[in-house]
Structures are given as structure tokens and as C-alpha cells.
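Starting off, we have a lone chain in the form predicted on its own, written out as C-alpha cells.
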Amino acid sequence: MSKAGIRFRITDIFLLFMTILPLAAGIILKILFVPASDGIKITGAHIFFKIALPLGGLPITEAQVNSWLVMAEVLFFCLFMTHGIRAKVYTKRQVLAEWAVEKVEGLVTENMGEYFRGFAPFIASILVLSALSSLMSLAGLFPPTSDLNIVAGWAILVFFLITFYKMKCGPLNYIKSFGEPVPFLAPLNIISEVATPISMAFRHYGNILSGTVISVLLASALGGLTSLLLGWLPGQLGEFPFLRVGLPAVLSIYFDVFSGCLQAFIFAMLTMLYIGGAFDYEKYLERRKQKQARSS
């Protein structure tokens, strides 16, 4: 193998190692700094420390740290997938990467229109970040999506984008939209506007948190049921939680895997529909023509 080939392989191995490293770092941080709990104990994200600020302390929590770990994983995995891409030289990795890009671009174009084709990286980021954040529970880590602060931050960002694209048709048009279809519905339209990020955040957060709570409760119940049914067995056999072997993993397929990925897809779809629906392309073109006519 040539020196260039060896360097290529070493870079690949390094990128894969850096993709796995954040997950390993999260597990080590949890073992070292998050106190173990006895029995059923459902709490929020563990606070590692607080940064003193003039208006109060800024807590650095497990949810924030795990979010950054997920972003690091995604970054290095993307670098791995794009490493060595060449025009007209197709490898399995490049075909897979191009397929993913084409699928996301097709999804964005179908739901938002050709004007928003450049939104594909943003939508892909939401999908991957949300799904991987929820799947962190499979490694025993706190899923960032079960912290309302994390998901609310995403929803507020989407709300700003919705407002921005509504304003592209003109501030006056944006204000008039609250009085449609009839002016006396303006208070309800304003409430609906504010409720959009709230509903997005609570829908995502509630589904992920409820799955985590149900999984913990079922695992505890299976342990108690084992003691009730098989506690008569001698020695260590009577204390071993037989019913907790395998069954929680089967339930986790739905609560952690299916539900987590489904909520990521729903959040991304709502993002596309809200932003795409907020932008009136015809009015935008009409406003541009009026500006050009005035300037000329």
C-alpha cells in the first residue's frame, strides 16, 4: 500500500475513533460525577457545576454536555463520510452519503418548495441531532431531548425562522396576517403564533420523557414481580431479577428507538411545514418587483 493510502486509512480510523469517543466520554462522566440512585428515582438532568453571572448562576447540566457530545459525534461522522470524496469516483461511502443528501433535499423540496432547497442541511441536522439525542438512553445516558430547555431552544429557533420568512413579504403584510380571515380573530391568531414553539417543544419533550419514565417504572415493576413469583428460590437465585432480563430491552425498542426516531421526524416535518407555510412566495416576488420598479 502506498504512503497516501496509509495516510488515508489512518485518517479514517482517527475519524471513526473521534466519532465513538464522545459517547465513551459521556459514559465516563456519568460514572464519575453522577451519583447512583437506589430504587426508583426519576429526576432531571444532573447539574455538574454553575457559572457565576451577574443575573444569576448558569448551570451546566447533563443535558447540555450530552448535547455537545452528540454534536461532536455528528461532526466527526460527517467528516468520515465525506473523507476522500472525488468527482466521478464512486465508493460505497460516497454513494451512501449522496443518497442521504438526495433524500433530505427531496423531502425539503416536497414539503417546502424549491425556494427552500438550501434548507436541507438544517433539516438534516434537526433529524440527526434529535434522533441521536433520544437514542443516548440506550447507553444509559441522560437523553437531552427529555430536558425541556434543550427542545425549547430548538423550537424558539424555528419560531424566529417562521417570523423571519413571514417578514420577508413585508412588515405590514405580517401585521395584516393576524387579522385574517376577519379582524376580530386577531387575538386568537396572536395566541396561535405564540403557541407554535410551545406546542412543538412540549410535544417532543413530553413523548421522550414519558417513554423514559414508563421504561423505569416497568423495569422496577418486573423486579418486584420476580421477587413475588420466584423469591422462594434458594440463595442468590431468589434475589436475581429474572423477569428484568430481556423484557425491558424489548420495550426499549419502542420507547427509545421507535419513539425517539419518530419524534425526530415529526419535529423536522413540523419545522418544514411551519416555515414553508409562513412564506408566501407569490407575495414575496410581487414585493421584489415593486422594489425594483421604485428603484428604477
Given for the second form:
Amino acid sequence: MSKAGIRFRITDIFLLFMTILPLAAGIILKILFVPASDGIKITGAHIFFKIALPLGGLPITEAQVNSWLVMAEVLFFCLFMTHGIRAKVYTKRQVLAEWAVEKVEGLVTENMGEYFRGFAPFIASILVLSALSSLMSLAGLFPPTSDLNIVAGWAILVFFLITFYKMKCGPLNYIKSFGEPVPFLAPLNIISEVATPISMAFRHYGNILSGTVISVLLASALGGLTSLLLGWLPGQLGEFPFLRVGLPAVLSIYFDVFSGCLQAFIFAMLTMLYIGGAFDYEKYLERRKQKQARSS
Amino acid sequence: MLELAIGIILGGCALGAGCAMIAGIGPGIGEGNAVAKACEAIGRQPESRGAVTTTMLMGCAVAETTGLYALVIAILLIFVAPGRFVDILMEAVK
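Since the one above is the form predicted on its own, can you give the form predicted together with the partner chain too?
Next comes the full complex, this chain leading.
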């Protein structure tokens, strides 16, 4: 093997290692700093520490740290996938990466139109971040998407994008659109405008959180059932929760894997539909023509 | 007397959570309708199965939102509200 080939292999292994490292770091952080609760409890994100600021402390919570870990994971995974790509395809890895990029670009152009082709990376990152954040619970970590703050952040970003693209078709048109169909309905229109990010955030967060709550309730119920049915077994055997082994995993496939991926897809889909719907390409072209006519 | 007050708070929160979940009826009926129509559509045109399923899942998730609002309220009422209300009561008693 040539020298370049060896270097390529080493970089490969390093990047793959860095992909797995954040997950391990999350588990170690959880073991070290999050206090074990006695019994099964439903708690919010654990606060690691607070940064002192003039207006109250800024808490650094488990959800935030976990979402940073997911970001690092995605970053290194992308580097691993695109490492050493060439104009002429010769590895399976590059085929896979190109397939993913093409899929997302196809999805974006299909739902938002050709004008928004540049949105593909944004949509892809929302999709991957959201899905991986929800899947974090498979490793026993706190899924960042079950914290409202994280999801609300994404939803507010989407809200700003929607408003930006509505403004792009003329700020006056945007303000006028609140007075439709009759001006006295303006308050209702404003409420429905604000309700968009709220409903997006609550939908995603509510789905993941409800899955967590139901899983925890089921686990505690199975523990009670075992002690009721098999409590007569002698010694340690009587205390061991046999029914809790394996059974919750079936539920976890629905709530963690299916629901998490579906919610990620829906969040990305709604982002595309809202942003695409906010922008009227013909109006935009008309306005640009008028502007050019005025300036020349 | 204090025990009674705390009992009323806890009971009220639990009842409120239960009442909030009545909203689960709406999404249930709505999603049921959506799935029924999707089944009909697939039965009529089996080749459009993929597109219909994707659209149906999308619609189901959007229809679920009102139910999830109720769920969030119920979770807040069970896990967050009692503590806060008891704190407020204790402040008032002092």
C-alpha cells in the first residue's frame, strides 16, 4: 500500500472514531454528573452548571449538551462520508453520499420549487439533527427533542425564514395580507401567524415526550406486575424484574425509532411547505422588474 | 386545614389533566377518517400506494397537533403544576 493510501486509511479511522466519540462522551457525562434517581421518575433535563449573566443565570442543560454532541456526530459523519471523494465514482461510500444528496435535493425541488434548490442543505441538516436527537434515547441518553427549548429554537428559525420570504414579495403586500379577507380579522390572522412556530414546536416535542412518559409508565407498571406474579421466588430471584426485560423494547421501536424518524420527516416537510408557500415567485419577479425599471 | 388545601390542589390538578385529555377524541376521529380514506384510495389505485401513504402520515401528524396540545397541558398539570401551586399556597400561609 502506498504512503497516501495509508494516510487515507488513518484519516478514515480517525473520523469514524470521532463519529462514535460524542455518543461515548454523552454516556460518560451522564454517568458522572447526572444523579441516579431512586426508582423510576420523570424529570426534565439535568442542569450541569449555570453561567452567571447580569440578567439571571444561563443554565447549560443536558438537552443542550446532547444536541451539541449530535451536531459533532453529524459533522464528523459528513466528513467521513465525503472524505476523499473524486469526480469519478469508485467507492460505495461516495455512491451512498451522492444518493443521499440527490434524494434531499429532489425532495426540496419537488416541494418548494426550483428557486429554493439552495435550501437542500438546511432541510437535510434539520432532518438529520432531529432524527438523531430523537434516536439518542436508544443509547439511554436524554433526547434533546424532548426539551421544548431545543425544538422551539428550530421553530423560531423557521418562523423568521417564513417572514423573510413573505417580506421578499414586498413588505407592503405582507402587511396587507393581514387585512384579508376583511380588515377586522387582522387579530385572528396575527394569531394564526404566530401559531405556526408554536404548533410546530409543540408537535415535535409533544410526540417525543409522550413516548418517553409512556415508556417510563410501562416500565414501572411491568416492575409492579413482576413483583405481584413472581414475588414468591426465593431470595434475589424474587426481586429481579423479569417482565421488564425485553418487553419495553417492543414499545421503544414504535415510540423512539418510528415516531422519532416520522416527526423529523414531518418537521422538515412542514418547514419546506411553509417556506415554499410563503414565497410567491411571480410576484417577486414582477416586483424586481418594477424596481429595475425605476432605477434605470 | 392545610392538608385539605393541598389535597384540593392535587385533586384539582389530576381532574384537570383528565379533562384535558378529552381532547384526544378529536384527533382519534380525524385520523381514523384520514386512514379510512387512504385505504379506499389505495384500494381504488393500488399503484399510488407510496404517495398516498406519505401524504396520509403527513396529514395524520398535523391532525394530531390538537391532541398533543392537550397532552402537554395534562403533563404540565400532573408533573409541574402541583408543586408550583403548593409553593404559592405555602407563601400565602406564611
